[in-house]
Amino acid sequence: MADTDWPGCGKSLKGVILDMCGVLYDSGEGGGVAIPGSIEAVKKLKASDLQLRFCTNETQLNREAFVDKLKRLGFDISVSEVFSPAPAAVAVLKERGFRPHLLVYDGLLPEFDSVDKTNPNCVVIGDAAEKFTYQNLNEAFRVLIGLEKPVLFSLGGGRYYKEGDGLALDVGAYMKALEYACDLKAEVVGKPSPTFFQSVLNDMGLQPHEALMIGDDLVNDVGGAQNCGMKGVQVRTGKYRPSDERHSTVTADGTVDDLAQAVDMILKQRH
C-alpha cells in the first residue's frame, strides 16, 4: 500500500525526476530487467504536461551506452534527459585544472577522453565493480597520499545497490576507505550532492518546490532531493529495505509500492 497524503503537491507539480536503477529496472546479467509497470509509467509521464528527467549515479557505462541499454529494455529515453556523475565530474576537473587518476569501470573511460590525465593531481573513483582490487585501491591511495593537497572525487556516494542476484557494494564503501586512509573528505559528484540536483532543476527551469524526486535510495535519492527543497518519494523496489521507513534522519514524503503506483497517484491528483 502507498501513503495517501503525499501527492497533495500533485496539482502544483511541474516536473518529475526519476532515479533509474531500482526504479525503472534491476541491473544484472544481459543488461538487467525492467521492473513491472515501469515502462508504461514512463510513457504516462511523457504523455502528461509534466517535465521529466532521469537522475542516476550509474558509472559503469557512458551515457550513450547506458541509454541504449534502457532502450533495449523498452524505455523511451534520450541522452539529453539523463543526468549522470561522469559528465558533471569532467566539467569540474576542467574548470579547476585537475588531472585525474581514474579508478572507474572500463565502460566509463570514454567519458574522460577530453581530460588531461598526465601527472595526476587528484583521484576520481566510480563504481568500478571487480576493478576494486587491493592493487587498484592501493594505487589510488598512493596517488592521494603523495599529494601535498590530496583531492578525491567520488562519482556518487551510495553504499550498495541491487543486482539481479542480490545487493552489491557501491562506490561509497570504497570512497570511505580512501577517506579514512588519507584523512580527507571526498567531494561527491552525483547524488546526493545539492549541486548535482540543482543542475537537473536548472535544466528544467524549475524551482525545487515545483519538482518531485522518486527513488529507491532513501538517503541519496530522497534525502538528497529534500535537502534541495524538493519532495522525495521512495519506491519499495530496488534497494528498498523495510527499515528505511524507520530511518533515524530521513523520512520520505511518501512511500509507494513501485513507480507505476507513484505515477498513477500523481496523475490522478492533476485531473
Contents of the next structure:
2 protein chains.
Amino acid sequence: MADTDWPGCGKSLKGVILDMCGVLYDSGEGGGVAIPGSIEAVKKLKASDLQLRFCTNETQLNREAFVDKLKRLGFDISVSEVFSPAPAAVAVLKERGFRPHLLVYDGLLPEFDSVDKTNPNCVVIGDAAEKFTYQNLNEAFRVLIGLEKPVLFSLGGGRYYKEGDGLALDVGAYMKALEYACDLKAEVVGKPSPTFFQSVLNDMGLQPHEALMIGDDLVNDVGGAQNCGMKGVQVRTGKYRPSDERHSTVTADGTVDDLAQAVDMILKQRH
Amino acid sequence: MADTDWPGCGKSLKGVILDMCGVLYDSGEGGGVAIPGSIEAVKKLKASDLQLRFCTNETQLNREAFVDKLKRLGFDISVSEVFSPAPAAVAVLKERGFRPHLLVYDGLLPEFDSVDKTNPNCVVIGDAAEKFTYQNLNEAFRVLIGLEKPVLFSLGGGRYYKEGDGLALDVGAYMKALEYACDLKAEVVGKPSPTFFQSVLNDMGLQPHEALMIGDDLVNDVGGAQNCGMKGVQVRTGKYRPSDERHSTVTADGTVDDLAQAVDMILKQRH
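Having seen the form predicted on its own, please provide the structure of the form predicted together with a further copy of the same chain.
Everything in the complex follows now, all chains and molecules, and the chain you saw is the first one.
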C-alpha cells in the first residue's frame, strides 16, 4: 500500500479512536465474527502509550450487552471505553425536556428506561432493522406530522452496513425518509456529529490533532473525524467499497487493508 | 374564501386536469369514499366546453382496476382519460433498454407484464405500501448498490397521503431513503415531473396557460403544474394541511374548500 507517510501518526499522536462494526468484527448470525488480526491489534494498542477509545453508532444493543458480545468474540473492552449514541441522546432529551416516541431495536430500549415517554413531543430513531416495518414507520411519521414543531433525533446517520449475507440499509436512510415526508432536518446524535466526537476527545483529554480515528465508513467515521480536526484512516474491511478511494468530497488520510495493518504502521512509526 | 379572482380561469381556459385521490375520493377500506359534491362536479365539467383529464400518481392498481374502482364510487371516468406513472415508466424502460427490479404494489404488476425483468439493471419503486418491508427495501437497495451505475425510477415523489385512519408515507419518502443510501438522484416518473404533465397537455392539444390543475398536494400537484406554466389550485380536502397556505416555496393560484367549489367558481367565471 502507498500510504507510508500518514500524517498525524508520528510523535504528536496521543490517542486512537476505533469504530467497532466493520473494523473489529463483522456482524451476522450469533453475534458476528472477529476480523482476522483485530483482537491482537487491540491488545497491541492497549499495551502501547496511546490512549484508546471505541466509538460506535451501534444502536441494536445497550452498551452492557454490546460489550459482552465483543468480549465473547475475544476482545478486551470495557463499557467505560465505549461511546455510543443512545446515552448521548438520553442526555440531550433530558436536558431539553423532550419525551420521545422511540423507533429503535428492542435491545436498545433499556438505555431509555429513565426517560419519560408519555405524550411524545419528538421522535428518536435508531437502527431498528426488522422493526423498520411499514406500520412502525407510519406510526413515527404520524407522531412527527402531528406536532406543532416536529423534532426528529437520529442515532447516527449511516447509509448502510454489512450484515452477514450482504449490505443492509442503516438508520440514515430511514432518517432521510422521515425528513422528506415531514419537511424537516433531523438532529444526528452519534457519528458524524462533531458534538459526539468531541465528547470522546474530552474523555481522553486530548486536542483533535492528537487523535486518529480508524473506521470502515468513509463519510461518517473518516469524514466526521476530519471535520473535527482529527486525522481519519479507512480500513478495507466491513462496508469499505473500492469507490470510496475516489469519493467526491471525503479523502482519507490513509487507507489500509485492516486494523492489524493500521496498528502495525502506527506503532512502527512511533519507534 | 378570498380567492375570487383566480388567474387563468377566465375565457382563456380550455382544459382542466384533476388529481384523483384526495380530490375525487378519500382512500380507505373497500376502495374509499367519494368526497361530497365531487361526483356532481365531474359531471358539470364534462357537460361544459372544457376538456377534462385525470392525472394521478396512483400506483397501487393498474389503470383498468383503478378506473373500475372509481366507477363503483359513482364517477363517470374512462381509462383513456386517466394518466398514471406506470404506463409512462414502461415507455421509458423500453425506450432506454432498462430491465427493472420492481418494488411495487401487487395490483400494479400487470402494467409491467410486457417488460423484461431478467437480470435487472435498474430499480422501479411505486407506492408499495405494506410491501415496503425491511426485507424488500434491503433487496431493492442491494440491486442498486450492486450496479456499476445505479438507476432508480420512482413512480411519483409524494411525501404522504391520507389513508382511512390517518396519513401514510408515500413513495417519495422511500425514494429519498434509497437515494441517500446509494448516493444517487432518482428519476421521478409521474407528478411533479414536467414530462408527465406535458404528456397530458399534449393529449388535450393545449398550451400550458390554457390549462388548470386542481389537486390536494401543494408541491406535487400545484407546484408541479406551475413549473410547467399551468395554473394550480389546491383543494382543502385529502392531504391538505393549513400550513400549506404559508408554504415557503409554493403558492397556489387559488385555494378552495373542495372540488365542488372549484368547479362552481370556474364555470361561473366563464359565463
